[in-house]
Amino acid sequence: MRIGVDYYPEHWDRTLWTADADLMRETGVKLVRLAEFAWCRLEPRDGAFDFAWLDEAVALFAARGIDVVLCTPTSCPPMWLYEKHPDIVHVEKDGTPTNLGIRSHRCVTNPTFLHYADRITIEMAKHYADNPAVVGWQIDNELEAYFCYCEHCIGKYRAWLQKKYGTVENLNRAWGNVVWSGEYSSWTQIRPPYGSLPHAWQNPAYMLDFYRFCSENVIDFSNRQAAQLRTHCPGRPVTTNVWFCEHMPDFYNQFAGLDFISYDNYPATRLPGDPESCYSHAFHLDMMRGVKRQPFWIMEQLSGGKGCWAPMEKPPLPGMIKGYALQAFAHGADTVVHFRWRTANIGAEMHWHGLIDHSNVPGRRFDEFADMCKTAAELEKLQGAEIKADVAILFSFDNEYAFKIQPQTDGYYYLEQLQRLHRAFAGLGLNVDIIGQHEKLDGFRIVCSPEMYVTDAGVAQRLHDFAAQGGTVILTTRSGVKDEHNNALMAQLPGTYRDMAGVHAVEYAPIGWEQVPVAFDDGTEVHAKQWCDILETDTAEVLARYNGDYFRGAPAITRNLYGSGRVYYIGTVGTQPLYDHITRMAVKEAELSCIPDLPPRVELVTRTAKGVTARFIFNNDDQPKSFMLDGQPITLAPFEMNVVMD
């Protein structure tokens, strides 16, 4: 595992650079990320480029054996560019330009912006093409599926729709525009969803296409820069850094054109008291690994208390700096870059703390980071180690978007059942892959397909085939609800999955914050919340029934034999014990080896490389844990990672 730091030489007096580089080398830092927001220093005037200061910084690190990842600085155009071309500014949904002074306030479809973004990208790539210290590139910063309402985006949206549907008549039919007399007679009548109306008040088919369009917009921008970097600085891998933002682009399509995925990882520093909380970033990390089904990078890793857009948070507890970095490695990260080396003393992020505080005196967090660097060096033999999973969870950005467009009921969100199923299987010591719904299912024994809300015929067929050939499929409520346009299907739920589930819903009850008891046939009682499908069986057996409300006695959870496999149907959203109970049943029936007695909040991941099997055992809790594993006593301090190799 390589350890790196994010560094901003342009923020600091040159007298600090050498001391910083020396301390990085002494500590064990192997890589730095540079120039992320530095456009105003790289091109201080239109067409006048200054790479001398960056050359000096790169050479300083190279002389100490520290590799460099450079960033294209296009997230923050310089003020002279905004003054000269005010039309490049991102436009808000009320039609007004975004106020300047923060970052990412440019429109990534604007031709003028693209001209200047191309130019700085190409100039940087050409300048560093022969510099061996530059080992890779990061495109921009935390690209989102921006909702921009400028005239360029409006025109591009119309062209995108015209290419997809061919005629206005086809679009009207697909979107169901006859409702509220919304049929178009000309492409020029189509505009993005302006104004303050909630997305749920607008046509859901229209909204889903707009979400898809915004995702493709930023992917086009990302691919454009990647092509330029590969042309003018060949042989260096290209990535961009992502996070779980409000408007996520489709990561699977975004990274299809990039060399590896990188993720900005900021786990909670204050652990929730609610045992129901799915706070562990193990889910996020497994999803990042699953995007390309290969090792990934952490481009920004928690280093101190956060504070910028909100009041300052509690700093990382003792053990968190090291433990969370090793947690990332356990789940497939092979490079972890900490944000940031030193806490900024200028700008809005001066209270988003790095490894060294404003005092410039290394303290507790830095000492823990230094110790983690030593541990990372000891784990070098596991670089690139495989994570083989028997369990997969399918993720769909169409479903993520559709749930945001039309919230189902109070407290119900798309990710929850994915996270609860992940937590349940991980709690049994099983590796879990989170993969795109269009991925092949070969090699898995259990596939969880929660909330298959927007129906994709190809995905549905693969799930049918997987179960028929002996696999176990776990389906949940809100499956088979919509067609590919986000219109409701006229079929009893779970729609296209009914035959494999062997069950159908005669009614459903969105119960929001209420809870209803659910009793398994072995006497175990758990609770349903948010949503209850009131089921009747076709060929399935009943595993659990509702034990309250007007639908008391109705089936809630079923299991059906389909071909050589089994299909579970969870007709509700449950508290965590519901998923724990079902996963134990499924794992036992699939004859998977597991560890049923791991303490709560203890995570175990297994990696294999070159005949070595390593178990990463992590205590993701602020309380110590003691337990037996394979007959051996294990004691873990808060946030301690124990690596056991065979």
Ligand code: GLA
Contents of the next structure:
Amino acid sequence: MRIGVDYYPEHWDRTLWTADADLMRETGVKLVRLAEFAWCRLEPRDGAFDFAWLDEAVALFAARGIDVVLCTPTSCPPMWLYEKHPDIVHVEKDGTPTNLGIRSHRCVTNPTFLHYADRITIEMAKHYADNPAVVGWQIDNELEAYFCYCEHCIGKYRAWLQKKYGTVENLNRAWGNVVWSGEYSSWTQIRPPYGSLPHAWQNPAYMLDFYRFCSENVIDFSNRQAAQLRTHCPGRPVTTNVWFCEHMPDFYNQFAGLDFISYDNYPATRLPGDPESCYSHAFHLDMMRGVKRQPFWIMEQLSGGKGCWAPMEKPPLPGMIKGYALQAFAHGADTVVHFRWRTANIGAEMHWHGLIDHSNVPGRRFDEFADMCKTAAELEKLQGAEIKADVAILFSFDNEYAFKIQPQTDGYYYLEQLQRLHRAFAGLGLNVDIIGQHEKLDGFRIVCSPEMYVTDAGVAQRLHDFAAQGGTVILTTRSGVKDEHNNALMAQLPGTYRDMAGVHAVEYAPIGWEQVPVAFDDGTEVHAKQWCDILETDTAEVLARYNGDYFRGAPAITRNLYGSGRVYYIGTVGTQPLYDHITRMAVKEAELSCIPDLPPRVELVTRTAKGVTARFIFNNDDQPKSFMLDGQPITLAPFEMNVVMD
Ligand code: GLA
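I have the form predicted alone already, so could you send the form predicted in complex with the named molecule?
Everything in the complex follows now, all chains and molecules, and the chain you saw is the first one.
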């Protein structure tokens, strides 16, 4: 595992640079990320570039054997650019331009912004093309699929729709615009979703296309930057750093144009009291690995107490700095870059803590980081080791967007069932891949496809084939609900999945925060929450029934034999024991070997490299754990990772 740090030389007096670089080398840091947000120092005046300070910093690190990842600074245009072209900011929902003072408020569609963004990117790329210390590029920072309401975005949206639908009549039909006299007679009538009313009041078909457009828009920007970097600084891999934000671009499309994934990983430092909570970042890590089905980077890793965007939180507990970095490695991150070397003494983020505090006196967290760097070096032989999974969970950005557009009922969100299924399988010591729904399913034994809400015919067909050929599919409620435009389909649910599930819903009850008991045949009782499909079987057998409410006795969970495979249908959203129960059944039937008695919050990932099998056993808890694994006693301190190699 290669360890890096995020470093902002422009924030520090030059007298600190050398001591910082020396300490990094001594500690085992192999990489720094530089120049993110530094546009005002790289181009202090229009067209006047100054790379001398950055050259000096790059040289300082290179001399110590530390590689550099450079960032395009486009997230923070300089003040002279805003003064000259005040219209480059993005425009809010109420039609007003975003005020200055924070970052990322430029519109990535604005042609003037693009002219300047291209110029600084190309200048940087050319300048560092022959510098071997620069080993890669990060585009911008945490590009979000913002909703921007500027005239350029509106124009581009209309052109995007025109390309997609050809005529306004086609678009009117696809969106069902006859409702509320919403039919357009010209493209110029189309506007983005202005106003203060909730998005759920808008036409869902119109909203889904708007989400898709905003995602593609930001991907266009990222592809544009990638092309410039590749042309002018060839041979260096290009990425952008992402996180699970409110407006996520479609990562699968975004990274199709980039060389590797990088993710900003900030696990919570306060463990939830509620044992039901799916708090492990293993889910996010598996999802990131699944975006390109390749090893990935953490570009920002938890290093200190979070704060500044919200009141300050507890610092990472003893063990978390090392444990969470190793957890990321276990799940496929081959480079982990800590955010940040030292806590800023200036600026809005001075309470988002780095490895070293404001005092510049290395303390407990730094010592743990230094220890982790030693362990990372010892794990070198596992760099790139394979993570082979028999179980996959499918993710879809259309479903993520559609659930945001129309919240289904109180407390119901798209990711929950994916996370619960992930937790259940991971709790059995199984590797789990979280992959885009368009991926091939070859090689998996069990595929979970929760909430296949917006129907994609190709994906549905692949799931049918997978089950027919002997695979196990776990389907859930809210599947087959919508067509590709986000209009409701006229079919009993789960619509296109009905034949493979062998069951249909005669009614559904969105129960929000209420709970309804669900009883399995063997007497196990769990709880349904948020949603209850009231089912009638076609060919499926009933595994569990509701034990309350007006639909007491109706099937809640079924299993159908389909071709040579099996299809489970979970007609509800359950508490965690519901998923634990079903996954145990599915794993047993699929004859997968698992570890049925891992203690709660202990995670196990298996990686294989040439001739080596490594088990990463992680205690994701603030209590020590002792247990037997394959006849061997294992003892783990809070957040300790034990790597057992055969
Ligand atoms: C994000 C950003 C960083 C920094 C951290 C902490 O991950 O990418 O620049 O702002 O959050 O707030």
